[in-house]
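A single chain, nothing else alongside it, follows as structure tokens in the form predicted on its own.
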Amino acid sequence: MLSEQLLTALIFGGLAAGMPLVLAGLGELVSQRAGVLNIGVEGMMIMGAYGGFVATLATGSAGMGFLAGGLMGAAVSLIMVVLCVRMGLDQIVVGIAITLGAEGLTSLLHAVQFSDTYPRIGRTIVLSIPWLSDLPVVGRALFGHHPIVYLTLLAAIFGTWALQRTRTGLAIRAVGERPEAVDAAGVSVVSTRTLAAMTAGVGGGLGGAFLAIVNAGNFIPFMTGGRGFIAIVLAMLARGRPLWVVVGAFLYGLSVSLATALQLVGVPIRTEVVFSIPFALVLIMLVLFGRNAYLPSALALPYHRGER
């Protein structure tokens, strides 16, 4: 049986290891749902950690590097927003060529700038909160992390009340699914899909810099790993509700913290094995929901009319 320690250390680095998805996947479901099918949101990651890395190391402020993340990832995601969203070219082929361009420059300027030094960032600051993080087991594991995931949380909460509730909500899912509907209705097409196309990059960007900020405490190219794509796919299993996704990132990372677990208490299975595990969910999951997963029947198709 597990011992309290072990359970509280997998439900603490489940909500750690997932929060990358969390940002990501949320930003993804506002893209998805107004129709741009970001698959650049990998690309998008690691500028954010690289960005976020770099300035967390020059400023020695977290909260600079989260602000440098997130802009970095909103200006890789003008490069969605001009080609696909304006223009009208082909969304998967732009996305694959951001991502595909954001790994060869992060690791072009790894290599020149830190490729001698290897420098690491010192550790984040934790929020514990009163008698709450006191609880046994749940206490820590869940009330004591870095600010930025409880505001992660309530942006979950926050988006899906905008989403059901707003007008610029109600604005976001008609533009995927009825975009000359909304057109004929006086509401810019183009305006939407790239607040929506933007707040993808926001998220897949400050998805990045938590990984290298929090999580790894340094930039290791290609560090996110095809974490974007599962932050796609979370946002296709959630049907439009946000907090789905904070469910299924953390179901991504309890994986992965299981499989340190299983390493750090000796199970004898294989280096690749572990790193296949949180794959193997993912794909379990796919088989599970796929079948039920919504897609907006205008997604990834170009809109040239209404532009205002």
Second form
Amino acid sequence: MLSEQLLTALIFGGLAAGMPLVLAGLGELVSQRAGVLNIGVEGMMIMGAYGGFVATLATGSAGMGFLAGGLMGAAVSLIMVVLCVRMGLDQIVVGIAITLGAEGLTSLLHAVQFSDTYPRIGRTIVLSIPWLSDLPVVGRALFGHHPIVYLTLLAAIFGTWALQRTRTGLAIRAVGERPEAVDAAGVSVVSTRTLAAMTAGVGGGLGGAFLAIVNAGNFIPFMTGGRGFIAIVLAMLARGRPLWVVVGAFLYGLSVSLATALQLVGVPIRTEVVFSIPFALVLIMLVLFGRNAYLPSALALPYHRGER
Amino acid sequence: MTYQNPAQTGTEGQFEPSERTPVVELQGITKRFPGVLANDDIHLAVEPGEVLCLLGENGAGKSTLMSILSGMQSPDEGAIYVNGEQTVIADPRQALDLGIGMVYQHSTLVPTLSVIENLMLGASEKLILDASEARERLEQLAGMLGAEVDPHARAGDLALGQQQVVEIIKALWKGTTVLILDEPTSMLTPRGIDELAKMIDSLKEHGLAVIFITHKLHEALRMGDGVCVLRQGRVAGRLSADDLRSLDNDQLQERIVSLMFGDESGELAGVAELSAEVRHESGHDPSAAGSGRRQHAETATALRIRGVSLAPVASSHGLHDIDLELYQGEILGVAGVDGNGQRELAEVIAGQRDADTGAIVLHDGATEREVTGLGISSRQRLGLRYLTDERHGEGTVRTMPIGLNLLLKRIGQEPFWKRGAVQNAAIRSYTESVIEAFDVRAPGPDTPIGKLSGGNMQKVLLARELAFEPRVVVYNKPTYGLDVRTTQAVRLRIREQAERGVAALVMSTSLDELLEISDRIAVMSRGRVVGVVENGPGAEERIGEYMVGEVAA
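Condition change, the form predicted on its own to the form predicted together with the partner chain:
So here's everything in the complex, that chain up top.
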């Protein structure tokens, strides 16, 4: 049953379906390490999806789409920065408001702009890495994606290094555990957290843009379908290590891809069951690894100098 | 930024001409908080190679003054001079750049980071961290302190004394000329305090100025070249190095106590923290303490602990075959360095933790009642009480009023609840009577308990555990972190209860406290009771021997 072609499709689809989660999860991880729990990542994703879709449709360039998506996410995360990092409001309340607001806003904009039509954008370019993409099965599956996929994987590796080995990475790790220590050491808590919260915005925005531009090829209101929340969970389960976000996201992607493959092959299982596989997988992951989740001590706690 | 060593500048201070320019000078510092004058016109100066002790009770304004100097807060009035130049210290970074290093009372290490990472935090000039350079600096500073530190250990895994060494190294990192230590001994063992004193001496030799904040008189006399006493936000008086040399200990003590407490000093004479100095310095016999001792030989057993064990885990030594007998009206002290099983034992007795083996039996006259299998509230009703050492943690619900915190362990019981309905009038009048009886300083019975000072919070907790006929009370570090006055009030309560026949098990890391109030003292080490000593002449030495393990159990 598992022909070579199917296997290729499975892996290719898994990578593609996992990408929005990799992007959003990496940003969320940086934010969480700095003590900013970004519940609004779902909202940042949908805004990124809308911005990325509209920009791609207008310019015909997926690159412009990703740029717009990232900027859109960053813009939304500015709300988080001003209200939570600077003014010290509750991160969970603001995060939920961002998600609900963004979902409503994008639906409205979509309805105004396209009424009930769902225009599609053309196929995006893919990078065909010579030699490697000619390998059997894995060749096309691993080396025939949009360039942003490889850039993101490089970013995950760079992020791992930067968190450990740079001044900024050290400050991010410390500010999520004990902000007063960072303050006393003369590093700005607000700047560090601002940077981290913006990273989450850019990650969420890019993730949403990938979903609209590459995965779907169009924009549908509410198309993120809870992926932002899965990204939050992935970041928590990754215990602060970026590469685990990548692993978790691709596991999720594979299960989505498997569901699609089972459909195509015509396995006699009801579609509803098939499409619930990814969510069942997330549940199983939570049950198995939930107790391993590590949350920084100062997560979601606003910092005010001089308070104990 | 580099600064000249103030010892070499040679220019005279503008305001107080002396041979050397003070490294730091405060002129007329005033700081107001809503309803409180925390600092009132304070003048201070400290010179290179000098240790200035800032002495005062909790709430005297010591910590506020130092947070002004370290840039965490800004003064409402007054001027700060660093090396003779007037400066405004806007934030902690600027304080560090000016050469002012601060070791806070609460740890500022990030527990999940390694020692070297903690030290590099905020100190790295370059974007990419250079761990080898940092290690060199660490070795250099550790050498200067005469200490050894593993750079790769996780800060949270270090013993408290080691953590403090790291804190000091961190404060010295950027070429500090003034080191401020805020109550640095509060989490140290007696040996740790000796080591700290040595480190301070070697810093002095290197020409650093040290400001040492404490509320313990004997530490001030031992560490300080000069002592400045604060009371209610003002400088109540000073003792120069000449004073410290020329007066004998009794005179010094009397003078400082009267500065610290003003008119109230008379009633505080004889408190262990104050009298400890006399014994410490002049080698008096400790038999002077513990005047409230009684003979327990004839009285009946109140609580028996038989073979109680708890398996050790990573964070705890567990308990190993604990046997203890407690008599009615007796105060049994439990001595030992923190973390040697005291909390585990207390929680097992209170029912908050189940022992793996062993039995706990409550005696009442001829009747015996095994409580091993009972829950917390049943034990509570039988008169077995536990005063936790976690006032802010498991002890209270910060946002709830004093009244509900008083009844936290009796929710749903009459007369404060009737058929499930809360009886606010009954709670209010009960709370008012407790506030009166225990001298709790609070705006009113509805004040959230989190707004009270540590001392007043402790009084509320004490009232909770001593209400409704206690028979055996376990006190875990009952005076930890309290000022002298509240400490004395708490000890009086414990004694008073003992005189009524209530048995007390008092766990404390302060040996002075145990020598003052206990009849007998058990010594705990690594989860075992290694010895029980009758309080009296020579007890201190024997306890010390048990603690370091020179006597076989």
